[in-house]
Amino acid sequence: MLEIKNLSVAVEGKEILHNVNLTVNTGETHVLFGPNGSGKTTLLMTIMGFPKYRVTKGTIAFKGTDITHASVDERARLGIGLSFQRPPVVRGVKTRDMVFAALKEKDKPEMVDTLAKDTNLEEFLDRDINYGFSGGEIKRSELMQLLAQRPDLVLLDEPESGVDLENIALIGRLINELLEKGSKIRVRSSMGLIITHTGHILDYVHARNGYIMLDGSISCMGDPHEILAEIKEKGYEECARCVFRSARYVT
């Protein structure tokens, strides 16, 4: 459903991603680990199509369609949705209006109030988007908009970032709802790619594959819980040394 081949991406003339290859099938959830500045967010922003992120090589295909140079709105209409790590405050636009704009079923406006109740944001609908919201409230607001959109591909950038222990279980439940975790994998229509630095979200959301990104390249893949255990024990520095040793051996 999502297929990335030999993708290289530059930002303001500097290449950030180098020959990235990644495939996520319908019904699957994959997790991308990596230290700050390794290119994780750049990958998600490129998949979403933000013009600042210029593809210099390779392709991105979604549901059999080449979207390498498609606009953000074209990708959204195809069924791609993104939750930012640090969403902006939008003054003058009410949260209710944004949720309704994202609503897939426009003939059911009552769904806005239902979603607000599910995300515990009923009192926030008539407030400006993210204005005065806490970290957990911002994350829930982002997920409320995604639940309205119901994208086929869900991109989540650090969903646990800035979220306290009281909120993270709710965040996990909402993500599982988005990714249709209550259904068997063969009947799901959605898929997910999650960026995480701490790995806390894996306590609440099951993922099929994990990857480590270092210096703009995917260095290894495997069971996400095993990868996280290695990172916790040895750190990303050991991952970098391992990649260096492997490259030297191949040479």
Contents of the next structure:
Amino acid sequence: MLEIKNLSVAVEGKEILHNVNLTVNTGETHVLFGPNGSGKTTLLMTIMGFPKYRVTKGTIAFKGTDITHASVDERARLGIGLSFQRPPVVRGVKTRDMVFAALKEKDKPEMVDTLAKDTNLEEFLDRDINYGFSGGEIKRSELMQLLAQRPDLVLLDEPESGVDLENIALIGRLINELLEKGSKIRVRSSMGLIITHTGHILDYVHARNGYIMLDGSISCMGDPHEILAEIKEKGYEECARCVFRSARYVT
Amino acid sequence: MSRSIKPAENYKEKARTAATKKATMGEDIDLTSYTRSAEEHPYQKDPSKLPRVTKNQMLSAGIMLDDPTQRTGTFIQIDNTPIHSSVKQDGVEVMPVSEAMKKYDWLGDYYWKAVPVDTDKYTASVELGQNDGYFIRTQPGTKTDFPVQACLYLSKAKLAQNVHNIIIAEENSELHIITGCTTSLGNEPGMHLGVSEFYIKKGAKITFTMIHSWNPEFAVRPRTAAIIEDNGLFLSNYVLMKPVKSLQMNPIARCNGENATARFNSILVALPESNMDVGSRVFLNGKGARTEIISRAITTGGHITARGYIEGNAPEVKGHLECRGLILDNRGTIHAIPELKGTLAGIDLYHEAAIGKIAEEEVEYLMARGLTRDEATATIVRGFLHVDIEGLPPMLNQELQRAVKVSEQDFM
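Can you swap the form predicted on its own for the form predicted together with the partner chain?
Below, the chain from earlier opens the complete complex, with every other chain and molecule after it.
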């Protein structure tokens, strides 16, 4: 279980997230909506533990352990995995090296080639990681690394952006594999928290809860499909007015 | 053109005029503080019988003596004495240059023809103090099955080793060389002066992988030049990741033939107190000639000057120069000096140079996959030093990567 309580986060001295509360139970997938700059990526980066995102208040607990001040690698080893929206190019470090570095089962190095095949990235294994990759290739490469890592909590930042229609089904299938959606809910150990702009991913991934993030706070919670329909119909401006009226404010 | 080596006397005279001529780059080394004489070493028919400690030292510079199956030929010189030369393939010659001079009167056509004898006091010293060197040649059309290995080894303290090497790939031949220069002297001073002249004939190819492994008291002044004819290729890889007091070299490739190609790759790691000034110069003189100069420099406290110079003097030439530096310790400095010169329209030369530290974003990216900070940093440094070398046979590439990996342990 991921449990975020009263979380406030500052970046370069400026508070971005205010008093966020969020719980993802084991086996569940939740979805974050919200306009650009509302703090969605900040929340994911904070959960992953990047030092640039400074927790000023509140706690993050994962599997019952307080990880508020744990390092990125400690969190990764504890079972948190992030698909980066814009991962850096690391010259000289091959995609193969990255997948192997992430690989949970180090005694099965052949998994690297299998995963590359599954993600249609066989030709990319011996290329520098992210160097010259298209948007869609980056998404698949990130998912390939996560499939090697097998995290219990999967954090996905806009997994469908930049992906062409041909590959969106593949991305959906890979995410489902990561989230063990093929398994019965009671045996699922994985959790997911997904940022989506378009909501396309909801066609492929069954998500339990949806949230709208506005100005660094979670303002709505509900069925993700309903929330998406509302956003499509009325836009985030109406969400803001709704929050202002405090009609469905969630703390 | 001369058909005899006799004019060597003229070279001696010319050398004497340059005996005190300072080099244009690098700190000036006082040659009088070194000796030129060393005792003779016995010839070794089977170099695998050399002492284990010697073989290990040679292995650190890529010279394999225990398993000769992976080598086409071997040349070893200790101090001033060639102690072994052998070759297993027809059409390939490996011998001391002194022997080649006796055997071939035409060697005068190559002797001091690529590197002028009066370049500086170091070339002059090699002519005046000449302590042999190697001659390696492939006959027309011959392709070496495995690389030829050559080792220049210093065991006497304060010796200045003066070697003169001549390497010729005749038309349409292919010659792979791995050369290791190293010393058994732990922390005692010594000096290595090496002149190497390469001749790559029409359609021929030479790959030359040089690994240096010195000590913190060594001064090193290699002087290298290559002349490349039509459709010839010269590929030079240089690795120096061990301490050295002072190293300066700036090899030249003259792509004189049409579509002649030269590629230089350098991997440099300067530990504290190390001083290195390493460049490569390519003159694109033939139509359609091409070059690529790539250097990777890391300092953990030493000083590196990474130079590169490309001159385009013929139509349709192309050149690319890339210097990248990584500073891992505040005591270190890297000075990248990329230079391009074009003398006519229609040429295509460009360079890129970057010096920096390891990007925190990259470290965190790897940490997010579960690597510790130290593991992530080491992976990035290893990646930085990894250069994809086009045209190098896979086996040599693996050996090069292995040499890099072994040396990594010294600074990571």
